[in-house]
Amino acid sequence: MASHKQLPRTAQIRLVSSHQEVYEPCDDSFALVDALLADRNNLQEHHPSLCMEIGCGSGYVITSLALILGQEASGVNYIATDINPHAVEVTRETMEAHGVGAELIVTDIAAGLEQRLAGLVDVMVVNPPYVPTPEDEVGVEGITSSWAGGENGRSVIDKILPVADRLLSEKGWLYLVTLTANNPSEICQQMRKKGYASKIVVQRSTEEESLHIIKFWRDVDTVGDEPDQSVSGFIGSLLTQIRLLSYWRGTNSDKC
């Protein structure tokens, strides 16, 4: 059995900094760092030069990026927005706890950032708000905006993914965080009418949801290919399978 310091680091949650108005980590958080985890040993050999978290929250991700690819990865930028400044506050004390460091920037998914950061990004991570809600609950101020996503939950994902593919680079990754209600399946055909390949790097149930990890990653091969099996075909099975609480977060203050 692998020593405790043999194993990859990850953000600690006792180092986690907290604030009343941003979302703590949570199952899906655990999710996405999981699938980071389980894609260690490419990450650290796509060495990476600029990575980037959208919706930084606690920091827990954009922290566990950092540690995951640790010193090997050395002369790798990080950046992280929020359109929450608590949450941009909570996350630059969270990676100072942890011995790390990002631009942090407080704004709407990537404004006013788009021009600079134009195909530089070699890797991003998106816990986005995913859960379906009304949609007069998006983009309002505080913790709300953490999950709300309008319509299917869509509302918020359908604006990062052309921003996500104005901002990767030509070897860029994208991790993004799905809900079964989200049509994870649709979001996988549009990005691959885009170029990009994907596939399902963790997926996780509880009796709330069913959560699925994508990565997605440019490849001219797929333009105008049938949707990638892998993905549309274990996306159809689950909807079968599983009966969703669409709304059950709609009356609770936090996503877990």
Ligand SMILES: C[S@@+](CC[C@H](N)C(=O)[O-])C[C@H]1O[C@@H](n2cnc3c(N)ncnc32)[C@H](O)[C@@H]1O
Contents of the next structure:
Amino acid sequence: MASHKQLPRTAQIRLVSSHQEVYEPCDDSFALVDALLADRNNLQEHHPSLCMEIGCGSGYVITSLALILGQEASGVNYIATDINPHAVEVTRETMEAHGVGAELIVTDIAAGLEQRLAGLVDVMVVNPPYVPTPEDEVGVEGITSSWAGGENGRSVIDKILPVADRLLSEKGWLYLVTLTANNPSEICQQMRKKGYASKIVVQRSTEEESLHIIKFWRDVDTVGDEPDQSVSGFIGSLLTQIRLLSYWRGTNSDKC
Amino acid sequence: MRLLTHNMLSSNIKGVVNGFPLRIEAEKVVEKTVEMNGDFLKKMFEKVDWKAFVDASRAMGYNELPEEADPSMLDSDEFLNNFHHALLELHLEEGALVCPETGRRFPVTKGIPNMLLHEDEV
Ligand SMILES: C[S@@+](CC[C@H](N)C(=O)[O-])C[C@H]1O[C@@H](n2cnc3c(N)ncnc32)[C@H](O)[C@@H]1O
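Could you switch over to the form predicted together with this ligand, since the one displayed so far is the form predicted alone?
Every component of the complex follows; first up is the chain already shown.
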């Protein structure tokens, strides 16, 4: 057994349900699941109790996460939200077809959960609407809201980040899909001010877009706006920052 | 929707001060057996608002939970089984969640609560 290092099962496309108004699994969805697979040993050792997806769409990602981490018997529970009622319905079908389940809620980001779920989410995954569009396309009914991200594609992302900060537990991790146009290094800096370290788990370039899956976690040494940081924390975060900056300088060809 | 989720949900209509707990109107309740994980239950016991949980379980037609509970009860298998059953195995399949302050009903269809607000509620 031990010598057979099998890749865990992830959601199978043929079992993923669909609807004309629901975002189908795409490069960004695959990149996010690849990031979860790349990090699966850490995820398994993390022993999360509650995992959450915001914007579950077809359910491809949350289903894959449930297949990687297991369900109730392993002590893991899942919550997934989407603003599009069709998407939540499709997620239910996709999960059922894979023999897994999650608590599903139709809501705007995590409205209704922010009070009582605060500090309880150990793993959060988000593939947000990130495409730069006119602001008035954000959040409109139907499929447009699955990609329309407003100015720099940041409108929904910038609303999700403080919610994620509120819901994540002390040991909580966030996996976020971003596009180069979203200015990911600025997102990392913003999260650093809230005390999060970050790293790129997967980077993928297609003809149209360059995607980064960034993982965030609370790091006692990573408090951006505190002047009295410990030396190791300061150097540590400086190093992270330099790495990220040089990284983005290298790949950010369409922006810089 | 499980009672675990109900315990984490509040009404977030603009101006509502105390939107928790939502009152359950149960039209259809289903039971789905899942394996028990004691560590998970112990962890959730600390987070659950017990009064809201007991009331919710009764609204779902389940009457086996004690009015009050303390952590020592987690040593009892019977209590653990009942807690597990009410927390994770009972599902509100059809019905509504009602805001305790305004009476606004959030529908639950095929097990999925819809918490979206109307424009004048945001
Ligand atoms: C890029 S799609 C990702 C879908 C799926 N998670 C995947 O990776 O294939 C973004 C999803 O976020 C949902 N969404 C957009 N705005 C939202 C909001 N304010 N609250 C919750 N979900 C939202 C959309 O309906 C859509 O399903």
